[in-house]
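Presented below, as C-alpha cells, is a lone chain in the form predicted alone.
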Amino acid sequence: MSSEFLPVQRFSDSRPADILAEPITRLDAIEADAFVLFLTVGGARTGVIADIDKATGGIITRIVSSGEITGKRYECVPILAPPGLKVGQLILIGIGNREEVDAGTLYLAAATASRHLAARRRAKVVFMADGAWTTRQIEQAVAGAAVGMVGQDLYRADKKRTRFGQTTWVNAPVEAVEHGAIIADGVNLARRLINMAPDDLYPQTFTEEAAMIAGRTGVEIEIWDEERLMREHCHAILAVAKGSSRAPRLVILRHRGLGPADAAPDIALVGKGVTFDSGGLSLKPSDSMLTMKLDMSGGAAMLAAIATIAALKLPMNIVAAIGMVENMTGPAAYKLGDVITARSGTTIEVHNTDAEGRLVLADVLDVVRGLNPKHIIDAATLTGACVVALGNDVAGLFTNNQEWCDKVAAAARAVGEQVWQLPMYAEYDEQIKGEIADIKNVGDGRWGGAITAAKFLERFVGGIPWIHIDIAGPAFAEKPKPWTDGGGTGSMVRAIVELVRGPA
C-alpha cells in the first residue's frame, strides 16, 4: 500500500506529525496501532463496515447485537486485538443515523476518537472514511481527528494528551486531508494561544505571535504600537490599557488573494484580544476571573482564521485587524465616571470598566471601516448575558444586514458550529445613550446585555454589512467533553474559513 505525502503548507506549533492520504487496497494489508470506523445506526452489514465485519469473522456484528454500540453519535467502542486485522484495536465511532450525517458531526466524531486514542502513545492510527461523504465532510473529519489529539495540558511534563505519530486516511481524496490538516493546524493554532498562561501571552508576546504565523503563511502584517495608537487617537484601546504594565497593540494582517494590491477588502475580520481581564476598578470575583486569559478568543479566532485562509491560498482580499490589551488595576487604570473619546470622535461614559472588550473594538472597527471593506465580522467573548441566553455552546449573532447575518449563519452550521441570531431592535439603542457623552459603555441594568453590548458596536461600523458574534460561552471549555480536553476550543475559526470559501 504506497503512502501519498501531503505537500501542506502547515504553520501551528501543535499540528500532530504525519497525516498522510493513502489509496484502500486490501484490508489486511493496513497495520496500526489502531484503526478507527464510523458507524452508522444500522449500518453493520453495509459497506466497509461489512467488509471489515466478514474479515473479522462477524466480531461488529456481534458487538451491535450485544447492544454494546448502537451507532448513535459520538459512542467509541474499542475492540482489542480484532482477528484478521494487523491493527492493535478497531474503533468504532458512532455517527447517528446515514441520512443526518454532515460535516459537524464527522468533526467532532473524529475528534472522539482521536481523543480517547491520544491517552496512549500511537505510532500509527488508520481512519477509513466513507465513499459517501463529500469533500468538504472528509476535510471536516479530518480536522477534527487532528484536533481531539491536542490537549490543554501546555505545561504539564506528564501530557494527557500524546499526538500520533502518523495519521492515515484512506478512501480519502488526497486533496481533502490536506485541506482538513490546514483547518486543524488554524484551530489548535487559537486553542494554543488561548491555552497559554496570561504571563506568557500579552500584548507585545501575542503581537510576536502574530508576526510569526504572518511570516509563515505569507500574510503581510502591520504593528500598532502605543505611539502610533496615541497618533491615531485610539483613545479607548488606550484607555483600556492603561491599569497595566504592559502597552497596547493593534495588528492589522492581509491577505491579498484576489484582484490588485490596493483592492479594498472583501471581508474585514476584527478580534478583541484582552489577552487578560481583571475586570479592572469594576474588579471580577475570584472565580470570574480564573478562566479569564480566554479574553482574547475572538482575536486568536481572527489570527487562526486569516493564517488558515492564506495557508489554504483561497481568492479573496481579507484583513484582520486585532485589538490586544490587558485590562488591570494599576495606579493609572481608567476609572468609572471617566469619557473617553473614541478614534471615531465618539465620546464614551465609563460606567463599568470590566465593560472593556468594547471600548477595544469601538477603536478597532473605526480603523477597519476606513479601509472600506465590503463586510465586516467581529468576535469577542463579550458578554457573560449571551451565556445565560444561548448556553455555553452556542455564540450569539448580531447584524445590520441580514443577507450578511444568514451568509455567515449557514457558514458555521455547515461546519457545526452552533449560532442563534438574537434582535437588534432601535428601541435598545435607547439603553446605551449617555447623559453627559454620547453614548455609555453599558446599557440599562442586566436585561439585554447582549444586545446593548453590540448596538455600541455597531455605532462604530458605519452602515458597512457587519456581523457580531459573541463567543462567550463556546470559546472556552470549562470542562472535557468526549471530543476535547477543556480549555480553548478555537471556536469560529471553521465557520470563518468556510464563509471565505463559500457554497461547496
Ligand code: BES
Given for the second form:
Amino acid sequence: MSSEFLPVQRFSDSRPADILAEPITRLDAIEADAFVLFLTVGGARTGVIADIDKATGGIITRIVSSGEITGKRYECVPILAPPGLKVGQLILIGIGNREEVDAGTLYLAAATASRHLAARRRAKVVFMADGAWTTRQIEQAVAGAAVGMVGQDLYRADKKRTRFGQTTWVNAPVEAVEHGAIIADGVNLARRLINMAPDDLYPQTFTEEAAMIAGRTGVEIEIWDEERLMREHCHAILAVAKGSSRAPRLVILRHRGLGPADAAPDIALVGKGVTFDSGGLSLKPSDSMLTMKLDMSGGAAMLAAIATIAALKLPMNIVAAIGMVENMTGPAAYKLGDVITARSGTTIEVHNTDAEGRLVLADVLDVVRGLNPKHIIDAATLTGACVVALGNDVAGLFTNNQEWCDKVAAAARAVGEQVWQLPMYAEYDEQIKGEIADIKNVGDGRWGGAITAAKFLERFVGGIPWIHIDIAGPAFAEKPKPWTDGGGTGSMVRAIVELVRGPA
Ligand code: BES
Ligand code: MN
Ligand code: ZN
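One more: the block was the form predicted alone; return the form predicted in complex with the named molecule.
Up next: the whole complex, starting with the chain shown before.
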C-alpha cells in the first residue's frame, strides 16, 4: 500500500507552498537569489554540473582546478554573479566521493548550504537534485535544506537566520519534495520544542503544543492530568513531579493508518518528557544543569515522529506515549530512600533523584504494554554515561530483541542518524537489585550506567520486542556545526519515520 497518491499536509509553523518542485526548463531560464549545486569529488565534468559549467563558460571547472573547492563533504563555496545564468549566486556544496553519497550526507550538505544562505534574506533559492539520487535521498536533501535555514532564534530580537521566501527543487519528483518538506516539519517541530525555555515549555504547555499539532495532522490525543495519573497508579511519574509547582501529564497520541479502530498498535513510541532536570534533591552542579531543558527531547521526537507519520498518511497503527514532568527540589520533592510502587506493581527504592527519567519511563512503558503493541521504541536523554561511552553524536541502542533492534538501527543509518548498540548481559541486572524493595533506580557505582538504566527499563516492557534509544548525546548540539546553529537537533525523528515507511 502506498501513500503516494493521497494529498499530504504540512503541519509545522511553515507557510504553505514555500517548498516546491520546479519543472526544469532551461538552465539559463532559472531565476533565483541563489542556485545550490551538489558537487562530488571529481564531479565537475559530469551530469548537470557539466551543463551548468558549460552555461557559465567553464566557471566551475576553473574554480575546481584552482583548488578552491574539491567536492569534499560539506565544503561550501559561493560564486557570485555567475555569467550566463539569471541567479545572484551559485553555491557549490561538497558531498564527497560519488560512491559514498547517501541520504544522510545529502541531508547535512543541503542543511549546510541553507544555513549559509539563511544568514541573509533570500526571496527564492533553487536547489538542483541529481538524476542519480534515489527518491529517499532526494527527500532527505529536501528535508535538510528546510532544517538548515532555521536557526536557534526563538528568543532573539535580531535573528541570525531568515527562512527563504521560497525554496524550489529542480530535477526532483513532486512527491519527494512534498515528503521531504513534511519530514522537515517534524524535525523543526522537535527542535523548536527542545529550544523553548523551560519556563515556557513545561508539562501543561507541552500538552497544548501536542494538542495543536494533533489537530493539524488528524492524530487522536488523550491527556492524563494529575488526577487521572493518580487513578492509574502512575506513582513513579507522580513521585518525580512532587518537587515541582508544575503538575505532570501523560500524553497519548494515536495514528490509525491501517485496519480496524481497535486493532493493537504495530509500534508504540515512548518518550521521556522531563521539561527541566535540576536533578532534584540529588541536585546537579550548575554547569550540568544549564542545558537541562533538553531533557524532553525524547518526548519531542515522539510527538514529531507521529505527527510526521500521520501527515505522510503511512499505513500503520502507531501509538505514542510521552511522560511529562519537571524534576525540581520543592518542599514536597521525592527523597533519597523513598520507596515508590510503580504502576506495574514493582517497588523501587530511590537512591538518586537525578535518575528520574527511568522512573517516568517505568510508568509510561507499563501504560503502553497494556495496549499490547507488537513493538516498543523509547527515546530518552537518559544518561550522561551514554555520552561518555559513545560521544556527542551517536545514540545508544539497547534491546531485548535483536531482530527489532537491527530493523531500527538500519532505518536510523539509512537516513544518516548514527547509532551503536550496547550489551544487555544478565549480569547487569544484579546491580539494580534493591536493598529493601524489588529494584533501585541506580546501579552500583557509575560504571556501565547507560546499561543499568536500560536494564531498569527492561523490567517494564513485559517481554514485548523493545528498543531503548539513549539520545543524551545527539539530542542537543551545544556548539554550532556547519549544518546547524546548535540547540535541539530533532534526533531520531527521521529515523522513526524511515522505520515506519519500511525499506524503499
Ligand atoms: N537527563 C539526565 C541525563 C543527561 C545527561 C542527558 C547529560 C543529557 C546530557 C538524566 O536524568 C540523569 O541525570 N542521569 C544521571 C543518572 C545517574 C544519577 C545514575 C546521570 O547520567 O548522571
Ligand atoms: Mn536526571
Ligand atoms: Zn533527566
